[in-house]
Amino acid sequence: MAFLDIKDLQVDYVTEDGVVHALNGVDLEVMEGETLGLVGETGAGKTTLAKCIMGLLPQRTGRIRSGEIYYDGKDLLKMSLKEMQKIRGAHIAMIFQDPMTSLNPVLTVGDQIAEAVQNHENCKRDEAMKRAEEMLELVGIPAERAGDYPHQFSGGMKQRVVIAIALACNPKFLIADEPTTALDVTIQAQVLEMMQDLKRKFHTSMLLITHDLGVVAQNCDRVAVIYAGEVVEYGGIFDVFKGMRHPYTKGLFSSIPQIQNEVTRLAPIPGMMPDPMDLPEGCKFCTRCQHATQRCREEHPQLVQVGEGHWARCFLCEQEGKVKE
């Protein structure tokens, strides 16, 4: 049984210009103790998916058309705000994309970690601060810096503080939304290695959202490729990276420069992602795919099994396996 099970999740944003179709029937499973990588271009729906799990979809514009998100046998989408507040932070925590804007500039980092602890655990302020100092030490920051403010830390140190806040209550499931985007390569490696160590220590399951395929290869057990709000391919890391079947996945890998090949130009995927307010009727990738046929423009492909635990959403794969129910 999946630790987190997302079924047919469809999400819209209602704006003055029209309805943005952000997620279009996403199905995903995260098993206990595993790290699932979620890969896709900017605007593909990765952060929207994370916000749905956390119950942080903007109330004014966000609309969940359909879907279920089961955690520990309970549908998160049917929970009240009060129930969700008990889950958020204590059971499911999130590392946000930009550490520069995730921290409160007028509170010390110790206070911000202690606040997370006091919100979910019945303890006094002194105990919460002690826990905050322990968490800082755990992420490689001296405990005496608990009284410092965010502006006194570098970008990499700020991200460590954000991770400390997320892990303060020992959550069972961690969502990392592009946790290394704002960091340089050296600090990226340190932060990712630290996250893996903490994940093993706390036995935490993780959804790692990124557009960096190298990060996925080093840190994930399985990967899901998302395009225009739907999963187009997912499976084990080795299966997808060595036996990719969807044209979009192949395009992503082709656009990465190979160190052994001497080239003068990169090979990008032609065209742009379709307007989420006006998506194609058939395959969402048909406007950029060199294999697209008239059928691709008119019919919507289903996920087809192309290997053990390996699925792809493409008519080219129909002869290879069964359609996902």
Given for the second form:
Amino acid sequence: MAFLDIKDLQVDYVTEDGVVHALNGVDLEVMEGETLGLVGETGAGKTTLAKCIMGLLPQRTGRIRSGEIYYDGKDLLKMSLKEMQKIRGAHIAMIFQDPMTSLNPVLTVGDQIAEAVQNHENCKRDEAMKRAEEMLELVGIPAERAGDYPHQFSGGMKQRVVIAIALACNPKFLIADEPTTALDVTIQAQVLEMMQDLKRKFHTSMLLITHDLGVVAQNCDRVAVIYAGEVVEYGGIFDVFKGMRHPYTKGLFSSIPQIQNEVTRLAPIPGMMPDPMDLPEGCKFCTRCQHATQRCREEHPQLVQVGEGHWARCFLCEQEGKVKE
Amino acid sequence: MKRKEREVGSMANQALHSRGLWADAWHRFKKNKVAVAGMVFVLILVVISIATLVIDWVTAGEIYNNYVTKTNLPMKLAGPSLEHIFGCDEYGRDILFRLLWGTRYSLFIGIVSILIALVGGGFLGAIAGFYGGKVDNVIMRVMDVFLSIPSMVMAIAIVTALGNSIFNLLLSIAVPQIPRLARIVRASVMSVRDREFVEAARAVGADDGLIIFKYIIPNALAPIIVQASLTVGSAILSIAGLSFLGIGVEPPAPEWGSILNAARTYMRDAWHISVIPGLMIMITVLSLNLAGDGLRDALDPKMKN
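Form predicted alone done; form predicted together with the partner chain now:
Zooming out: every chain and molecule, the one shown earlier first.
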């Protein structure tokens, strides 16, 4: 059984200019202990999905049109605020994109980790502080620095602190929203390696959101490609990387340089992502797809199984397997 | 030499690690000499207020009756001398004594009324800023109604409606300040509310109370403190204004503003009666502002190094 099961999730943002369709029927499942990569370009709905799982959609604008998110057999979207507060941090934790802004500037890092512990565990301040120091050591920061403020840390260390906060209560599921985007490449590698270690140590499942395919290749067991609020392809990491089926996934791969081939110009996907307020009726990718036919513009394709646990949302694959209901 | 360096280093380290937010703020505050001077002056005034209260209590008001309020017409408008360092007022009362005994009114009313306004305005502003939407609209429109009434007029209305007492005086100075502080608190809460670390705190299961008190208020505090310390100054001036209209502190109580207002008539003949209390008010307000400014800097951990 899936550990986290997202079913037909549709999310809108209601703004003054119109309704933004951020997620349009996302189905995903995360198995216990696995890392699922979520790849897509800016504005595809990756962060919306993460916030939706955490129950942190902006209250004023975010609206869930339909869908369920089952965690441990219970629908997170139907939970009360109190129940959700118990889940956040203790069961599901999130690592934010930008470590520079996701720490409270007026609290020491030790206090902030201790706070996360005290939210869920009924323990004294000293015990929480001790735990905070252990967590810091765990992410490779000397425990003596628990009394320092966030601005006294470098970017990479701040991200380690953010990770320490997320892991402070031993969550079973970790959402990492572009955890390394704000870091330079060497620190990025260190942080990712550390996250893998910790994941193995605590047996945590993870949803790794990124737009870096290299990061996905290195860290994930399975990968889902998301485009305009829709999963267009998902499957095992080897299936998708070696035998991608959806034209969008192919486009993504051809827009990164390959070390074996010498090219003077990369082949990016032409055009822009469709305006999320005014999405095409049929396939969301039809405006940029070189294989698009009349049918693509009129009919919305379903996910088709193209291999063992490998699905793609494209009419081109229709003959190959059964359509997901 | 080396050992000494190491000792100093480890001391600095210890100092860095064993303090809370306020102890840390105090450490930074100490470095700002001007702010410390302001704070010291305010503390001296506090000590004077308490000391004069104790003296009154011990001597059963004897000094108050004989030196502070008793008229002594031969010394009328006498200039500064060795016997009366700051000279005497229009009834021959020693100005130094009157200033010392008057400290309690200005300081007590000024600080307590702003505390009342800060609690009221802070609460309303924080609720409005944090929850936004309808709550915000209702609270802030009521505040706008209050803002449309000039503060002096409202103070007069409150005192005349409720009667002349110290508590009503406090209220009359506090109430007009509530909407002003509420606006500032609201604006600074709003600027912090949507920052990512607040969301991050939510993501580890923090509830609204914790988020407001540990994440939003400490980050929104700087402009509020400065505004509050500036407002104490204007509260002291309001008391003076109300005393002038005869509905503040009643004579012969030696409130600074009333001394100043009485001195107005004699400004050409006896400069010292108006200049000295005026200077006192000015230095007090200045000290409060400097201390408030220093406090704001001290509460920002980024100013640490």
